[in-house]
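Presented below, as structure tokens, is a lone chain in the form predicted alone.
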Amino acid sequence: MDLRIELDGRGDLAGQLYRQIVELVAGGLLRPGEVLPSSRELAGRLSVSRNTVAAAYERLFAEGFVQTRAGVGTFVSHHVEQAGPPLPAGESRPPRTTRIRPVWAELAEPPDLSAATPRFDFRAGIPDVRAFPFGAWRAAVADQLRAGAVGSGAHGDPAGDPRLRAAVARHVAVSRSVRCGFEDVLITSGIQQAIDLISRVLLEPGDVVAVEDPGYGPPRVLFRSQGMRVVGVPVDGEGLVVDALPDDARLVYVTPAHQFPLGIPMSTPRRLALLEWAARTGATIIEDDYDSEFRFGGRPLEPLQSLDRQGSVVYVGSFSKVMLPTIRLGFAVAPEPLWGALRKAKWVADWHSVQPMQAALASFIDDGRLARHLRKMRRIYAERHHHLQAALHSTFDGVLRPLPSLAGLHVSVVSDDPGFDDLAMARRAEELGGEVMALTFHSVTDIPRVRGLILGYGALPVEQMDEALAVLRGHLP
């Protein structure tokens, strides 16, 4: 233990040493079982006599803060209660005077995404980690570490590992018809950071950002935290209603391939209308192409990015759903001059994403392991998708109506009853040991445009679906 103690050089040095160690132990900074430096070592560090340290240790031992063991040394007792650092006698904590922007007090507390797996798991966007090839992934990471992917210790390019940028460009060009090259790709720490960097580069506080309503919540929270004015735009059977976009919006965030949370794809006429609107107003479009790798029917529609001829679209994606949420690697495909500004913003934010993980992912893509994993998961998710669609019609008939869905890892069911309390239903599911999300949670307006439930099936095997749906159905009004 590299123990830092500061003595003021005045009388009762042993007492000063004793009190500082007591504060460290009581505050939990020195934990039970941790070995303290020997009296000789600590005396040398503090430039005091060994007898001074021995006197402090003896007092700590007498009061039960430390124990001694022959051949081991002096260590923190396992019987000490740790409840935060004590204040010196006669002192009280001063009131906080740090000024925090009001928006951070207004935002809801973030969820604990590390929580235990629920009894029935209808969480949206959660992949089946049990089917992930951990052995192949560990080998890819280990190979890069052995090969010196950390380099000489110098930092990497803020834009990302060149091998990963090239691999991502090939992957999205082949799988999604995205028009890009190596030089257009910026590697980020997930989609959320990509959106954060784009808004930093393009927007000023007070600017208008248009989002789908209902729509994915985290980007909306991000925009508001930066002082932007967020406007919800309704979604119908063809996707975002372009005619409802405010002309003063400088940025539009959309999920056209599989609208979150309703699952509706944006029609080709609506995509063309959105691009025409952006060209006319000078706004930028963020195209979040989440879940697009998992399509189970219908003809895939071209991304907005591939239809764009004005440089209006920034295409963002990640590997959280196709691989593991914990990998936290994403990307942005951006036109110049925006790409150069994004590279600067990435450097300002965190210099670069973790290098060995980038190199491992590049290898995972180039060796064909990601493509093999995707083929396997499409078969698994397709079976779950079709089973869930059939089960929903029989289980919720007349109560909740499934929305059409041909892609992704979730299906939404809506109620035609304006009084349906989907938030109460979600809370009831949690009480039963499950997890399901209410559509109201993703509403931008105070009065939700649609009420219902989001049923994710990425982490829910077919053999558990019918029981989980029956539990939900049994507690519907």
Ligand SMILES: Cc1ncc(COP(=O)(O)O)c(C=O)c1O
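Rigid core: the largest C-alpha set superposing within 1.5 Å between the two forms. Numbering follows the first chain given and starts at 1. These figures come from a predicted structure and were not determined experimentally. First, how it differs from the form predicted in complex with the ligand.
- Once the cores line up, the CA of residue 426 ends up less than 2 angstroms apart between the two forms.
- The Cα position of residue 414 differs by less than 2 Å between the two forms after fitting on the rigid core.
- Annotation for residue 447: C-alpha shift under 2 angstroms between the two forms, rigid core superposed.
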Second form
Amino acid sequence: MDLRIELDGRGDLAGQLYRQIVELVAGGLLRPGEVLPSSRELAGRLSVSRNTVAAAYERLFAEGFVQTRAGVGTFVSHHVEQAGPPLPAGESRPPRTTRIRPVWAELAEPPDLSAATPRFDFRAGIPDVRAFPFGAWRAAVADQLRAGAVGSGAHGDPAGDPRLRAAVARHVAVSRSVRCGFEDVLITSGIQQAIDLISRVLLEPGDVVAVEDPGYGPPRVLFRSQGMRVVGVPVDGEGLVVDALPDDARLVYVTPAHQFPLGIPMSTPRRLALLEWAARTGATIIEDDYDSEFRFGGRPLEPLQSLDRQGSVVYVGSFSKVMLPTIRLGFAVAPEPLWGALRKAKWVADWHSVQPMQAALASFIDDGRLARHLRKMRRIYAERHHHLQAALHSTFDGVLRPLPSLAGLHVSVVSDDPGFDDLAMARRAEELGGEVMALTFHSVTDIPRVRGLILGYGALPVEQMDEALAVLRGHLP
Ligand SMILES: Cc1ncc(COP(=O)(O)O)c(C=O)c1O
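Can I get the form predicted in complex with the ligand as well, since the one above is the form predicted alone?
Okay, now the whole complex, with that chain kicking things off.
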């Protein structure tokens, strides 16, 4: 262990050493159980006699800061208090004076995702971890953790591992008809970072950003944290109501393939109207296609990105659903004028995404393992989707209306009663050990435009579905 100790060479050296170790322990820099260097080693490092170190260690031992054990040596006691560095006698801790931007106090706390898996799990957008090919993924990652595979030891390209950029370009061209080549792709830490970078590159604080209402929350929090003005725009049966867009919006964030949370696709006329609107106003569109690799019928509609002739669309995608959210890999497919600024923004944010993970994912895609995993998951999710769709009509008949959905990992059911308390239902489900989300939770405005429930089936096997639906049905008003 590399202790940060500086002795001034004069006076009571053992006392100085003792005090500095006490500060490291009290400040939490030395944790309970951590082993201290032997007295011989530390004496050598500090150029003092071994007796000096032994005297300091004895005092620490006598006062209970350290313990000794044969075969281990001297280590920090398990019962010491670690409450921050001690202050000199007579001083009290000054009040905090660092100014934190007020917006951070106003924004919501990150969700607490530490709870155990619920008894019935209708959480939206959670992939089935039990079906994940851990063995193959472990082998792909392990293969990258060798000296020969990690490059020269320097940082990588901020735009991403070239093999992964090429693999993503092929993957989205085949699975989602996105028109792009290797150089259009920027690798990010998930969609959330892609949105962050796009916003940093395009917007000034105070700019207007239009979002779907109801809509996916994390980008809204992000825009607000950057000082943008967020405006909610209603969604109807065809997707975002383009006529309701504010003309001063500089950026529009949409989920056309599978609107989050309603689950409906944006119609082709609406897509064309949105592109026309963007061409007229000069705004940029972020097209979030987070889960449409899972499609269970119907013909996929052309992404905005491939319909776009003006360079108005930045398409963002993620490996959170097709792989796991914890690997934190996503991408942006951007028009050429944005490439340079986005690459710089990624560089200043975190230099580049974790290189061995990028390379492992590239090989996973290139040798067909991702496609195999996708085929398997499509079969599993399709069965759940069909089962749920069939059961919804009989379960909620006359109370909650299922919305049409042909893709992704969730469907939504809505109430036509403006007094329907979906938040109370979600709370009740939680009390019963389950988890289901209320549409109100995704509302941009205080008075929600739609009320109902989002039913995710990524983590809910068919065998548990009927029982879970019966529990929900039993608690409808
Ligand atoms: C609408 C939407 N966008 C994006 C994501 C995923 O984002 P990320 O790639 O940051 O995990 C999710 C997942 O929950 C989502 O629901």
